[in-house]
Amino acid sequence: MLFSDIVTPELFASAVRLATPIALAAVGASICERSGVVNIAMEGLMLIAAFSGTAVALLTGSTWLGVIGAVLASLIFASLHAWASVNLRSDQVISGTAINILALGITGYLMETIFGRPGTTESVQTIPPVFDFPSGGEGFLGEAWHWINTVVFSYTPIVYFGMFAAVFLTWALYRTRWGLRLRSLGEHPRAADTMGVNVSAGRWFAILVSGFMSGLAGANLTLEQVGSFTEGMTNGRGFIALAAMIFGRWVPGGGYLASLLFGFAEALQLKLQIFGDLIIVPRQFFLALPYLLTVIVLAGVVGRATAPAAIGKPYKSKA
């Protein structure tokens, strides 16, 4: 086994693809938590979006209508979190946990109701990559083009949208009036209210942004990667997104880059399984690698990251 057998352009491209559902949820959660609302519901939002996207695609025959269905379903569940957190001023962690449990139960129920069986749906046609450039042939230039074509131009539309969203929202957070007001909601909502900022409307919008991004994460998982829905298929990605958001210090771009780390760990463990006969390490270690990384991040980095001052604190306007 050679180093070049493992470190290939396909490894890095696979890392970006596998990181995308986590990155989309982490970018959205950064916006949500910057407004002062804790969002641990990404696991449930991604799961209901993944199911809805597949169901709509199967029932209509249109993958893009499936994407719209995934986003709408996630927005509906995100609205429940917003209503409980902002309007009812309930505990945001409990609200997020309830949505995660509700999504797990309702997707299982709808599998039985719509498809008549538990487990996995029929396959849907996945969305193809945006670009389809020819190979560069042999030689050094051909190999260089193979790296560029694979690492840069081999992705589907939602993957590119995730990259754009991370850059745009990071810019907007620190360079626009909206971003300044959003950060004020998470740091000192009373002062923001005094200055005329509608705290409830700002937090509702931030939660819906998180719902929109989690919906795209679910759509990416089923309609661009797997091509079908399986019960519980998010498999903890929403919680890994939470760790990535914290590792990225509540900045959309930071959350995206942190997600790449988890995506690379996932891609590496898949790659190393191919060489399982040559590596004297139990296969289970490779499977646990992304989750071990999550534990290490949460244990070693969280204590040094500073969260928004008013995060998790319900706000009641005196007006």
Second form
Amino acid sequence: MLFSDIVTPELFASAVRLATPIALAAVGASICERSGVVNIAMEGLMLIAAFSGTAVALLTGSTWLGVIGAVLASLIFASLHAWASVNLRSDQVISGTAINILALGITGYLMETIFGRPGTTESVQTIPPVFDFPSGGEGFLGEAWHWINTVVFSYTPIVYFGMFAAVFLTWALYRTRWGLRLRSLGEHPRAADTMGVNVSAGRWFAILVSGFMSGLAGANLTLEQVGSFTEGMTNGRGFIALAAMIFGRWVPGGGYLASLLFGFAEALQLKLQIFGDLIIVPRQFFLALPYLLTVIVLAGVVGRATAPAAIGKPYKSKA
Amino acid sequence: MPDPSDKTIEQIEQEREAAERKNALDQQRIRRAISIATPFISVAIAVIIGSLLMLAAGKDPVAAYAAMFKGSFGGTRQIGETLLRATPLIFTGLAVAYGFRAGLFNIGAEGQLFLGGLAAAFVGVKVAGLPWALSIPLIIVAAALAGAAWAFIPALMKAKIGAHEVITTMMFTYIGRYFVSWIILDHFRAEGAIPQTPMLPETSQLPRISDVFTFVEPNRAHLGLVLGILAAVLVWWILKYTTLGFEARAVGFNPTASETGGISIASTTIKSLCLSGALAGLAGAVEVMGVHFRLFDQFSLGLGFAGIAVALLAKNNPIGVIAAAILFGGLSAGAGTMQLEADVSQKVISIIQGVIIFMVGAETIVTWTVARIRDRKGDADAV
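Okay, that one was the form predicted on its own. Can I see the form predicted in complex with the partner chain too?
Let us now look at the entire complex, which starts with that chain.
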């Protein structure tokens, strides 16, 4: 096993790809939590989106309709969370947990009802990469181009959208009137309300943004990466996204960068499995690596990061 | 028009106060009634939503629920199956409920359960040869310790740096499952192709209730049920009569006030989450000792998560947990019959669970509905 066998441009590209579902959810979550609403439902939203995306793509034959189906399904369940946490003033963690458990049940139920069997669906045509440049030639220049081509130009559309969303939403959060108002909802909703900001509408919108991003995360997972749906396939990514968002200090761009760390751990894990025979460490250790990393990241960072002041508290207007 | 001079100002004041008191008492009674009604209404709504899903799939919900009831309470054997499935849920329900009482959401009971199960399987095999009265307590202690140990790091992280237990206990569930799968694959494995631990000797197994009390018709329910009921009483007693429980409730109710009152939030958090983990570990132990007699990868499919629904439905009341666990045990026991006879996917059970959690969490739905009904009734009275 050589260093150059492991550290290849493909490793970095694979890190970005594997980070994308986590990053999309983390970026959405930072908007949601900035408005003062905890969203632990991303795991479920992603799962529902992954299933709906695959189902729509299989039934219509169009992968892009699948993406739309994934986002719509996630938005519907995000609305449920919004209704519970904004209008009914439920405990947001409990409402999120309910959605996570519902998601497991509904996807399993529909799996058996629509496709007649549990487990995994048939495969769909995955979305191809946006660019298709020829690979480089010989020599140093060719090698350099190979790196750039692989690390920068090898991705599918939703991966690029995730990068765009991270930059755009960071800008919007700090440089627009909308961003200022959104942050005020999470810090001091009463003051925002007094100033004429509609707390309920602002929080609804923020939760829907999170639903939209989680929907894309599910679509990316099935329609761009795996190509089929398996029950429970999100495997904790929604929770890892939550940790990434905290690590990124509730800033969309920060959440994106933190997700890259998890993506890298996963890419490395997959790569090292190939060399499994040469390493004494058991395979399960590598599989557990992203979760271990989450715990380590939280242990190192949480004390220094501060959540929005009004996070998780239902708001009741006095008007 | 009565003469105002009939009443002194004091009398008027007193009457007004009495009326206010009565009003406040009424309000309190209504709130209590709603609180008691919520679980029942939640279950009803969940059942209705389940029916709608079955109708949408072209299935007959009445036949499905009838089959489910037959499969869960239709006879001694079925009731035994229901109690068998309720047993681990009593423990995971207690685990989650105790956490909630201390203001902690132990979403990772599933992982603690696996570790408890592993400890039970390991100690259960190692104590072969010891008499029953020694081996069973040893296994129970080991499983409780393993569950508590698996909750300890998340507890420490919550207490010292405020890392949210929902993320950390969830991560520890994944880590725990991979850890267990590594142990039973490479280190503690029975002969044969399937990765599983060796079988427990008979002295480490919990006997069936129908074997102990021979007048009961044979069924699969085992003495773990009795342990579960004892655990529920113990948790109730801890919460009500011990300092440990008082501090947990105080911190769960109002951490700032508790700290001012001299209770250490950090230490209470650690103790409470570890006790919660210990209870979840016991769930793994009863499954190993009473049902499977060994541990394998798929030995729990979400018993820890079902515990959340059980705790919420029971409103975190330890005795209520027993009833809620029996309800979910029944759902789970009847699901097979339902699938067989009415051709409805068993997964409908987790949908019902999810809806129940959602509804109990959104108590305001019930408050709102009750207020609506009262309004309408008030209008009717006026007419």
